[in-house]
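Only one chain is included here, represented as structure tokens and corresponding to the form predicted alone.
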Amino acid sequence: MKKYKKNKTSSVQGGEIFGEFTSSFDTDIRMYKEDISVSIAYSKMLQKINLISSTESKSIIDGLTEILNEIQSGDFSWNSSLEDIHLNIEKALYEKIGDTAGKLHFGRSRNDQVATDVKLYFKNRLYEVRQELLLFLEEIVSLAEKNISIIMPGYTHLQKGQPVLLSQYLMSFFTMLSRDLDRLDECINNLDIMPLGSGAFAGVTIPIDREFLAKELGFGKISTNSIDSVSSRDHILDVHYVCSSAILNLSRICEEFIIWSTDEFDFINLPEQFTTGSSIMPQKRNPDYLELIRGKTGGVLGNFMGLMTTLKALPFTYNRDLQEDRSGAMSSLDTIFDSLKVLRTMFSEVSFNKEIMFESSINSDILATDFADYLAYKKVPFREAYGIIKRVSQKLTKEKKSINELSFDEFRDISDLFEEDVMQIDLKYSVEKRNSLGGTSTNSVQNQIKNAKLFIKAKSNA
């Protein structure tokens, strides 16, 4: 896009002060395609209801198409002193076709024009984010399938709790983010309500064909209250919520990988291009990309809070405060899109240290719950079995031993309910025993992967 120089001074037109402070130019320039699309559709509608001739409509559409081509080729001269892109495009259209350009605004306000532009822009941008999220979900499933049999310690409170399959862990990422995809789809559905035809806020006097406009612009529904159409921004709050939920989840995934990449864990090998060296410590490789996604989370959450604060006490209908409604959401969508792309690429190249994960699991009392369950199956009340194994575990910790190192005779010393089959309890036994729906057994995880692929296919075809 052609660069432009900002007008550093303010000018006065019709008593209103223009300049950088009142300008939405830097934000709205991203919506030029949508703004021109809305005007083209509106021109066609005016012709359809016989308020302009076919010749006038063609002149307007040809002029707008020419402007669109100039913008896309970088030949359009933007004038940031004109406050916003709508005035830029309107002025350029006047220069191309003369007074006929003025007929385009019969029955239309900048209020409903901008509200329509914004909805179209966010719908289009969300579809791009949606595609990137689908690709990331596919990569997660592929990584889980590739590492289906790796056993690792599972944690609560960052303390080892029970063994799980790495693939089960990865599929938890998928399940979490699949809900974000559902939220994103619902957000698109809420944006799919066309406000055009609401006028400034009270409706219009012309026999406007809103059904025709909705079809031309790809809206599935039409707004039913003109005041609400130009004054409400809950659809942008929905965009913020989608972004906030997604970035929180991505930040948690990043935190897991940051922890796993430390020397203390050493579970994961991050691709070198996603790490950076230290300026003074030559041995270090820092997980900067993961940390940056985690850090950018604050900005996305702040954007959400910013718009809620702007909206909380606005009177109906339009107020100039609403000019600030979209810049934060645009920024947040950029962050989500870029973060998904980074993580998708990283997931395609990351590898795991299978042996270290296994050793970290075995060198602990991570099987304690399985031994307590064993006694419970022998009709010992679970709380009593829990107490028995807890005391044994505490004693072994002092002796720097783990419970899985006990011999059969030592188990018999704990309780005569232990029989020789207790020696079958190991990491694989523990994992495969947890075959409940959603559990960590191989069969369960394979089912999760199967269902995930069906989910992705259904969403891809939606």
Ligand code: ARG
Second form
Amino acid sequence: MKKYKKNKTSSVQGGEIFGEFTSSFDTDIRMYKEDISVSIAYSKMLQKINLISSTESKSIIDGLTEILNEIQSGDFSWNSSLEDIHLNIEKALYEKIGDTAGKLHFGRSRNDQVATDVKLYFKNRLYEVRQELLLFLEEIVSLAEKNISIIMPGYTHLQKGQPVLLSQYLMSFFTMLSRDLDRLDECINNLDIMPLGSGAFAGVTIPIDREFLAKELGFGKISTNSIDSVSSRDHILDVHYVCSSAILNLSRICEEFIIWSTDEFDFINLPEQFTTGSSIMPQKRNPDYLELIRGKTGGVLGNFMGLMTTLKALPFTYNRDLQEDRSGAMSSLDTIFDSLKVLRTMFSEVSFNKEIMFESSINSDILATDFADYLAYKKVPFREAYGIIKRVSQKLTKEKKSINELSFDEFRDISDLFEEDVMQIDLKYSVEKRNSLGGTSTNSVQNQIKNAKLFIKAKSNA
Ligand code: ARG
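Counterpart to the form predicted alone, namely the form predicted together with arginine (ARG):
Up next: the whole complex, starting with the chain shown before.
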């Protein structure tokens, strides 16, 4: 596509207001394909209901196809002083086929045209993001599968709590993001309602065949109220919600990896290409890519707030404010798309420090719950067992010793309910014992992995 030179400063200069201020051209240029397919479908429909002849329809469609090819090869000259791409394409069509071009707008308004273009654009773009999300989900599952034997400390309040499999952690990322995929699919569903045929806002006088149009354009449903069709933009709020939820979730994954990559944790080795050095501190490798995804969250949430504010108390029906409906969501989807790509590549190259993760778990009182559970199995009320282990743990902390270093005799000193089998409680025991549905045992995580693969397969074929 031809590079359109942007005014580097602003569209309003020296007190004089230029047409560019009112133009949606910069944004709409991304929807040229959708705009042309809407016009081609509309031309076919006008012919079908005998409002234009087959020769006229052919000439319109040939003209539009030529324009499409010119845009794609970069030969089309855009006139940015025209309000939008619809007018650019309409003018070019006039230049190619003359007055017949004017017949295309019978019964159509830019209000229902732009609403249709935008829905088609977001549907198409969401499919691209969906594909990227599926690939990332696949990568998470394969990382979980590859590292199934790694044990690490699990945290609450960023304090070590109980040991878990690293894969249980990774599968929590999968589970969280699988809901974003569901949200995305729901969003595509909400975009799948065609506004075309609503005219300016009151419907049209021509015997329009909306079923035909919907079929041509691949819409599953047809809008049922012309005023709502050209006035509402909540389907774009849905796009923002999908993006906001996704970026929030991604930012949490990034934060986790940032913490794990610090010297203090040293659980993870980020691929070199995703870190950068410091200009003054030679020893540093900074996790910039992860930080940037975390940082971009602000922009994505801001875009959501932006459109909500634009829509608040907006009078019916179409108002020019609505031209501001798409740029934020386009940019947020770009951010999600790029972030998913970055993370997928990073996940395919990341490695974990198995020993350090294990050591970090063992050098702590992380098994305290398991010892309390042990006493509870021996019929001590859990609250009482909890109290006993807590006191032991506090005493040991003072002595700079951890609970799993205790000998059998020392356990017996605490309570004579402890028997030889207490000595089998270790990290592996603790993890495998949590074999509840959704728990961290190897069996449970393998089950999650199996179901995740089925989920990905079903979604890929949907
Ligand atoms: N550029 C406008 C938009 O993007 C197209 C619709 C204009 N309609 C109008 N009545 N001025 O929303």
